[in-house]
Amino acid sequence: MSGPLPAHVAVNRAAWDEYAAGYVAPGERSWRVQPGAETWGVFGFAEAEVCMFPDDLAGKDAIELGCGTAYVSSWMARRGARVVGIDNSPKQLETARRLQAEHGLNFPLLLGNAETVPYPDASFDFAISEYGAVLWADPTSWVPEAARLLRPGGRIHVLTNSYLSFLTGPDEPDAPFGDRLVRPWFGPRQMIWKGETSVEFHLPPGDWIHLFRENGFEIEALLEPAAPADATTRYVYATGAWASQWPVETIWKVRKHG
């Protein structure tokens, strides 16, 4: 990506370089996970339950948009995909490259922004983002870019905060979700939590549907998995009691026409 970074990209790069140390140990644990044992989201939903990977991933070209420590990329590589990871944080990629060397899994890791990916049109069969570009990049930019990168029939699978959790989360970072709406449905699509500088992007379901469809995608699935009431997580903003009543996360699965 040449020239100055967009403002939200620049602030998110600086923020994630600060956050990166807190993701080293989770990244190390996740890199050790073998095919069939992958889990997703803050409550660790099993791959067999949510099917974030397509059945035919082996031999396909895949890209992780906002790969962080690249553990999802490592999972795809172990499933036989030809993988590329791209992330906005040099510090996150330092961890990813170290773990690549330790586990003997070699694939390209790019420093960059998922809104502008340095690959030709129709380079990939599959794109994925778990709390990566889907949360930290401008969807009006990264979704068209993903459409450009995918071949006809290619899929995107993404996992991010549910819009309901965004509407019920207090302004303080990591404060628990409540049982009342604290911000309007028709409010801003960008969010900077109190005391933070990083920029998140949150869209209501109707906006996601419109954005995917106008960029040539059909919606294959929308999942909002429930957690058991006694489920635990290291993330203090979510509890099993809350997540057993309302969805903490949303999974979109879309396919490019063609």
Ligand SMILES: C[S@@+](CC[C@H](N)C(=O)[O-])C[C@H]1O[C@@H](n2cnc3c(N)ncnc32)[C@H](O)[C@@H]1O
Contents of the next structure:
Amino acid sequence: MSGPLPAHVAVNRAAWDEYAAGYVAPGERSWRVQPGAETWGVFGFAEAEVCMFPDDLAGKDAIELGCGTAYVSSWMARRGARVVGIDNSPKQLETARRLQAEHGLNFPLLLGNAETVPYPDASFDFAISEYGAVLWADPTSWVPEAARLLRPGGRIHVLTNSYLSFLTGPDEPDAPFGDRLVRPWFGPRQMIWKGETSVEFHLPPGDWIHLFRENGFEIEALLEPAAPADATTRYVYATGAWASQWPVETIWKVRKHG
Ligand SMILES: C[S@@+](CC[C@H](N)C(=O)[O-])C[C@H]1O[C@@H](n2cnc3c(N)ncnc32)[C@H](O)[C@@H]1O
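Okay, that's the form predicted alone, but what's the structure of the form predicted together with this ligand?
Every component of the complex follows; first up is the chain already shown.
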């Protein structure tokens, strides 16, 4: 859909064009990962453990909502899916396109807002987001849009910050999660970290369930994986000690009624 971008999408575009330089090297590393060796999230949970991809991805139409450097899209393409990636940041897509050329993997990469995707109804069997639209787009817009894009029986798998970790994180960006709640459960669903302009969306689990169900999805799984206490990560806000006690991340897997 054309027209002016919603305010949060416009500020997130500018912000992600700035963050993009920091995502080049991780994107390059992740593009080199081969099928079976994919890992997910802050602590690199193995695909075999969390099964972010459905078993039957080969030959299916898949879209990544907020693909960034598009390494998840590249993983799906290598698994035999027909892939489309959409992202709101021209700079992130610049990296994605360069890596596509370097790896000889071609699939459509669209500049756009995952809340309004320029594809017809029922174009896809699978939609995925790892810290993409699931965190940075308005769930009350992108979930109905994903419902429109998916065929009956199609699935969404998403990975994002756990609501518990969000409630324990001080307002400063990248401040480590604490061991007590620093913001209310019933707080605003949008978050702008201190000194930042970008807008994130954090929903409690009950709101996700309500939203998915009212858009015609059944919940297939909610995963809250633990990390070993000695696990390490490049993300300074999380530690293995914390992640061995509480879930840093939440994975939702939902299926559109067939
Ligand atoms: C953290 S990256 C996700 C990609 C990758 N999985 C990763 O972890 O690096 C977040 C991406 O979401 C994109 N994004 C933010 N809002 C979006 C929106 N409304 N529609 C599409 N993409 C969006 C950003 O431009 C950014 O590239």
